[in-house]
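The form predicted alone is given below as one chain in structure tokens.
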Amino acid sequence: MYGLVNKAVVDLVCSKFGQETWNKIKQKAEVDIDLFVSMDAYPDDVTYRLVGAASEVLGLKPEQVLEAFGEYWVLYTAQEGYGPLLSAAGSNLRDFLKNLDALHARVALTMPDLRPPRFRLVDVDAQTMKLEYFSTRQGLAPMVSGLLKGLGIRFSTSIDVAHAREGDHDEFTITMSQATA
């Protein structure tokens, strides 16, 4: 994964729990990197170890850590200069989700080692959508749940998210409290 992801993990932990907690997580994960470079690729194992250590240190399930990170990621990437790119992907939740693969394709232009997931949005009705998530990385579905919740906040749309594993992919049913265009 790119350093941008790991930098966001550092920022989330430090902003919510402090530098001392981050130091404990880093030590438990046996990660001796002091500064992650946003545009450098790091082994996925580094991120997985950080999530596992954060789970232990914070007393949370790994799924809870990933979901909190996913929600945080939406705000973090906007602050890190990706706000205009996020805005170009859609002005409401439905349009944004339809454009996820195109968004990742644009990001891949600057991050050649990017291995993004693939998404497919299926409209059910005015309030309900199903997002199909395909990834070569295992265990990140809780992060997608958090991303969806963060996007709900970004687009001022109250949502409920239900997750199920469907064969070769994960499926997220997103129910909005009000219809969006």
Ligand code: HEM
The other form holds:
Amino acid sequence: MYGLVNKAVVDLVCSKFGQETWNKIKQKAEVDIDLFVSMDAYPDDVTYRLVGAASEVLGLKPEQVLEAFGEYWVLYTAQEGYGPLLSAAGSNLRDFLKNLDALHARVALTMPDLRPPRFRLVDVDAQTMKLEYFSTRQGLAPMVSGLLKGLGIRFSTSIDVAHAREGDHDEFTITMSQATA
Ligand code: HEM
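Now show me the form predicted in complex with this ligand, since the one above was the form predicted alone.
The next block holds the full complex; its first chain is the one shown before.
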């Protein structure tokens, strides 16, 4: 994955647990890279090893690390210069989720090796949506749960996220406490 992702992992760990914890994680992951370059593509293995090592060092399940990472990603990309792109994707949760593929297509203009996920949003009723998630990668569904929570915070929309289906693709049921404006 692009270095931007690995940089966000570094940033999350360092801001919450400090540099020394990061050094331990890096060592355990056998990743000998001091500075990730946002616009360089790295093997996925690097990201998976960092998540695995973070889980061991912090005593969290890998799913919990991925979920925390997903939630953080919404804040991190906004502060790393992608704020306008996020704003253009929608001003409420439903519009934004409909535009996820368009958002990644825009990102791919500057990251030609991007292998983005694909999403399909289905409206169930005024409070409920179903999000289908398709990826070429394994095991990242907990990250999507975290991303959805981060987006709920971004749009001040209180939501409940249920991982409704696993398999060839994943599905999430998103229930909003109140309809969005
Ligand atoms: C402007 C904001 C965003 C940027 C710049 C961005 C960029 C990226 C990048 C660089 C990757 C790594 C893929 C690769 O290198 O091949 C990625 C993966 C991913 N993105 Fe985004 N993204 C953004 C917002 C979002 C949001 C809001 C979601 C919410 C659902 C999302 C969902 C994902 C997921 C689930 C992956 C994991 C890859 C996979 O499933 O195969 N992204 N994104």
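Take the two forms, superpose them, and find the largest set of C-alpha atoms that agree within 1.5 Å; that set is the rigid core. Residue numbers count along the first chain shown, from 1. It should be emphasised that the depicted structure is a prediction, and the values quoted were computed from it without experimental measurement.
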query	finding
Yes/no, residue 165 Cα shift of 2 Å or more between these two forms with rigid core fixed	yes
